[in-house]
Each structure stands twice: as structure tokens, then as C-alpha cells.
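As a starting point, one isolated chain is supplied in C-alpha cells, in the form predicted on its own.
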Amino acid sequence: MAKVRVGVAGYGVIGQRLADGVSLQGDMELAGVADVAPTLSVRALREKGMPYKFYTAAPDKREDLDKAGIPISGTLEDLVQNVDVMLDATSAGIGAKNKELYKKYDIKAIFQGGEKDSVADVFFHGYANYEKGLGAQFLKLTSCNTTGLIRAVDCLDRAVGVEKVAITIIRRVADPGDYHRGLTNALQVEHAPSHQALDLMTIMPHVQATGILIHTPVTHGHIITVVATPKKTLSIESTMDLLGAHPRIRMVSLDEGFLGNASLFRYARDLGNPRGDMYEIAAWRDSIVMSGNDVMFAINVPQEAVVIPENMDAIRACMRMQEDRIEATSLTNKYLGIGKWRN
């Protein structure tokens, strides 16, 4: 069977990780990446020897790319005509404009969490609603926080059923290297309920969800506390077993030295993971407590890389590469090397 050809629009924080993720999939081929300017990410791509073909998404600004010595293989429109599916990781709102180009050539496309829900036919998560993405032309992924949150809630829901969840998100304010948020020494509370809770209900409408979000002046990862009301009895031990069995959840503890978000980022770097990326979310054993019949726990969400596996799942669904949810997610995990630490 021929490999599915994939293009990536937007070579930034998510786009460069999507390109790497696709290149690792044994049954996919990365046709190229597209961006508008010689950003640091694009310059780094050139310095690495251009492992991926580069296409300009703004032909009128090609001179800037030429001055930076970026080899150009064509335009975004050229790239779109040579793929089966596009992963659109452009800035919010740009994906909706690019959609017209994808429609012009009848190409499937997958959009990221920053786009409005209306851009896609299906709001998608690899584990929670894989079947809804089968054959769809336009899919939209959940945000990084929502992606990690749904992994944990879906894990418990499939085992014992979950009636409702209440969450508190301690959210990093910007990605490493970003300056547009400014330099702050403050916490900021958003209006409740948080969009992540509402998005969870869109993917899992049978679960009642609400939550509060607090912006924090850090860059390496979010921490979410979850209070879940199960339909069947859970204990600390059974919750730990269920979360620990999920391929994309890593159980950690304070005694091991995982004191918080920075510990996990440092560990990923010590492992030699590119850019310090970690695809799994982490759940602290020490955080699992019972409140009556409710179970409470805390997870770490590595915002730069956590959505990459679900994007690979989305390709598999929309291209009908695998009809079965577990078969598809297991292949994604295998090619990305998820769970190697279990061995």
C-alpha cells in the first residue's frame, strides 16, 4: 500500500513537531512544509540541511526567504496539489482561509485547537471519538490542555463511566521563546467555565464538565487538577492502575524527583528527546485522593508536543488507514516511540 502523503502548513511550535511526527510514521510520507517568512524555526531548518522540502505560503514575500538562503520548492498551492492530507498549524484564523485552498483541490485537512470549531466537520480526539473522524474531510484537534485532559477522563470513563468532572487548570502563559505575552509577575484568572471543560463536553457529551483556568508566568507545561465523579466505585489504587495502563499517560511520583512541570521538562531533555519534547501526559501517584466517591488527581500537560500523537491519529482516521481506534492509536504510539520507558 502506498504511503499517505502529508503536508504541513505553518512551521512554528506545533508545525515543526508535526513534520517530525509524520516523518517517523512508517506508513506516511512528509511531502513538505510551508511558511511565510524566514523565522528562527525556518532558519534552523536550513542550518540542519533542509531535511524537509520548504514551500512559501506568501509568494509576494519570497525575497525575504531568498535573502535568508532558504531553498524553496514551490508555493503552498503547489504543496497542496501533491498531498493526500494537510496538517494546518498556522496562526488562528489563517487555517480558515487556507481551507478554501484545500477545498479547491478536494484535499483533506486537519486543523489545530486555535481555529474555531466551525472550520471542521469533526472535533476530534484519537482515543475519545476516533470513529467520528473516519473518512471526514476536515477535522479539528483539541487544544493541548483539552487533549491531555480528555486522555485522562476518557481512560476512566471507558473503565467505570464518569458522570462529571471539575477541573482547575494552572496554565503556562506562553511557549518558551515567546515574548508577546510580556514579562509578568502575576497570576490571572479567566471567566469560568474554561473552554477546556466545554470542549471536553463537545467530545464527550455524556460527561458534565466545568472548570477554572489560571494563567501562570511560566513556560514549561500546564498542570490540571481533576475531580471526577465515577459511576462505579473507584479507589486510589484502582485509579492509579487505570491511568498507569494508558499508553499516553506516564505515572510519576514526588519520591522519584518529579516535583512539578520543570522536572518533567528537564527529564525529557536528559532522555535526549528532541527539543525536550514529551508526548505523554504525566499523572502524579501522590496526587490521587478520594473525596467521598469522587477521585481527585493532578496531571502535567507538555503543551508543545502533547497534540502530536492525536494529529497522527487524525490522519489515520480521515484517510481510513485503520478503521479501529486501538489499532490506529497503537500504530501512532509505536512509530513515535511512546511508552519506551515501560520496557
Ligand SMILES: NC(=O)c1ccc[n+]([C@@H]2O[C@H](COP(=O)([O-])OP(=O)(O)OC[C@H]3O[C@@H](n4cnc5c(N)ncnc54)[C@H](O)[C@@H]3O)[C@@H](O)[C@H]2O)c1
Contents of the next structure:
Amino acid sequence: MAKVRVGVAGYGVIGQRLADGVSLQGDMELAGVADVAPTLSVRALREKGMPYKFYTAAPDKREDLDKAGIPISGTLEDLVQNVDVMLDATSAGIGAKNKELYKKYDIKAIFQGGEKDSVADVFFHGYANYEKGLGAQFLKLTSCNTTGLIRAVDCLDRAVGVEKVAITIIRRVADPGDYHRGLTNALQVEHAPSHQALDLMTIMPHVQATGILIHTPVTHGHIITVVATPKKTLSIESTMDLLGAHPRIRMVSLDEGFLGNASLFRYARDLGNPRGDMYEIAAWRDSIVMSGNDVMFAINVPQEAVVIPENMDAIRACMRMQEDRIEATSLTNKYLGIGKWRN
Ligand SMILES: NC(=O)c1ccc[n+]([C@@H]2O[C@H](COP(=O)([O-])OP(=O)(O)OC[C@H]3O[C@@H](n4cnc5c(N)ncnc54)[C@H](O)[C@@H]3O)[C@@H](O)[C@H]2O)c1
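How about the form predicted in complex with the named molecule, since we already have the form predicted on its own?
Next comes the full complex, and the chain you just saw is listed first.
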């Protein structure tokens, strides 16, 4: 079977990682990446010897790219004509504009969490609603927090049924490379309910969800505490077993030295993972407690990398590469090397 041809629009925090993710998938081919300017990521692409073909999404500003010595293979419009599916990881709101181009050439496209839900036919998560994405033209991925959260809630829900969840999101306020002004010595409380809880209900309408989000002046990962009300009895041990069996959840403990978000970031760097990335969320064994019949636990969400596997699943769904969610997610995991730590 011919490899599925994929393009990436927006070579920023998420786009670079999507490009790397696609190039690791044995049954996909990365046709190229597109951006508007010689950003640091685009300059780094050149310095690395152009492993990916670069297309300009702003042909009128081509001169800036030429000045920076960036080899250009064509325009975004050229790239779009040469792919089966585009992953759009442009700055929030631009994807809706690019959609016109995707419609013009009748190709499929997958948008990221910053776009409005209305940009897509299906709001997608690889584990929770893979089947809904089958053959769809336009998919939108959940945000980083929601992607990690749904992995954990869907895992418990498939085993024992989950009636409702209440979450607290301790949200990193910026990515490590960001320079826009942010909080330096303050936590900021968002209006409740958090959009992540509402998004969870869009994908899992049978679960009642609500939550509070607190912006926190750190850059390496979100931490979410989850209180879940199961339909059948759960214990600390059975929760640990269920979460621990999920391919994209890593069980960690304080005794091992995983004290919080920074420990996981450091561990990813010690593993030699590019950019200190980790595709898995982590759940702390020591955080699992019972409150009556409810179970409560804490997860760590590496915001820059966590959505990459679910984007690969989305390509598999919309291109109907696999009809079955376990078959699809397992292939994504295999090509990304997820689960090596279990050996
Ligand atoms: N950063 C995160 O932690 C994170 C996590 C999950 C989802 N997301 C979502 O992913 C999307 C991208 O976020 P990001 O953090 O990678 O942003 P970013 O600013 O790092 O990257 C966006 C890139 O798009 C480029 N761009 C702007 N207009 C363009 C156009 N017309 N055509 C092509 N490229 C264009 C920019 O130059 C930039 O390089 C957003 O929807 C965001 O909400 C971000």
C-alpha cells in the first residue's frame, strides 16, 4: 500500500514535533513543512541540513526567507496539492483561514486545540472516539491538557464506567521558549468550568465533567488532579493497574525521584529524547486516594509533545488506514517508540 502523504503547516512548537512524528511513521511520508518567516525553528531546520522540504505560506515575504538562506521548495499552495492530508499547527485562528485552501484542493486536514471547534467536522481523540474520525475530512484535536486527561478518564471508563469527574488543572503558563510577558510571582484562577472539562464532555458525552484551572508560572508541564466517580467499585490497587496498563500512561512514584513536573522533564532529557519531549502522561502511584467511592489521582501532561500521538491516530482515522482504534493507536505507539520503558 502506498504511504499516506502528509504536510505540516506552521513549523512552531507543535508543528516541528508533528513533522518528526510523521517521519517516524513507517506507513506515512512527510511531503514538507510550511511557515511564513525565518523563525528560529526554520533557521534550525536549515542548520540541520533541511531534513524536511520547506514551503512558504507567505510568498510576498519570500525575500526574508531568501536573506536567511532558507531553501524554498514552493508555496503552501504547492504543498497542499501534493498531500493526502495536512496537519495544521499554525497560530490559533489561522487554521480556519487555511481551511479554504484545503477545501479548494479537496484534501483532508487536522487542526489543533487553538482553533474553534467549528473548524472541523469531528472533535477527535485517538482512544476515546477514533471511530468518529473514520473518513472525516476535517478533524480537530483536543488541547494538550484535554488530550492527557481523556487518556486517563477513558481508560477508567472503558473498564468500570465513569459517571462524573471533577478536575483541577495546574496549568503551565508558557512554553520554555516563550518571551511574551507572563505571570512571575502569582497564580491566576480562570472562570470555571474549565474548557478542558467541557471538551471532555463533547468527546465523552456520557461523563459529567467540571473543573477549575489555575495558571502557574512554570513552563515544563501541566499537572491535573482528577476526582472520578466510577460506576463499579474501584480501589487504589485496581486504579493503579488500569492506568498502568494504558500504553500512553507512565506510572511513576515519589520514591523513585519523580517529585513533580520538573523531574519528568529532566528524565526525558536524560533519556536523550529530542527537545526533552515525552509523549506519555505520567500518573503518580503515590497520588491515588479514595474519597468514599470516588478515586482521586494526579497526572503530569508534557504540553509540547502529548498531542503528537493523537495527531498520528487522527491521520490513521481520516485516511481509514486502520478501522480499529486499538490497531491504529498501537501502530502509532510502535512507530513513536512509546512503551519502550516497559521492557
Ligand atoms: N504549545 C503547546 O503547548 C500546545 C499544545 C497543544 C496544542 N497547541 C495548539 O497548537 C497550535 C500551534 O501552537 P504552537 O504552540 O505550536 O504555536 P507556535 O507559535 O509555536 O507555532 C505556530 C507557527 O505557525 C506559523 N504560522 C503563522 N501563520 C501561518 C500561516 N498562515 N501559514 C503557515 N504557518 C503560519 C508561525 O510562524 C509559527 O511558527 C495552536 O492551535 C495551539 O493552541 C499548542
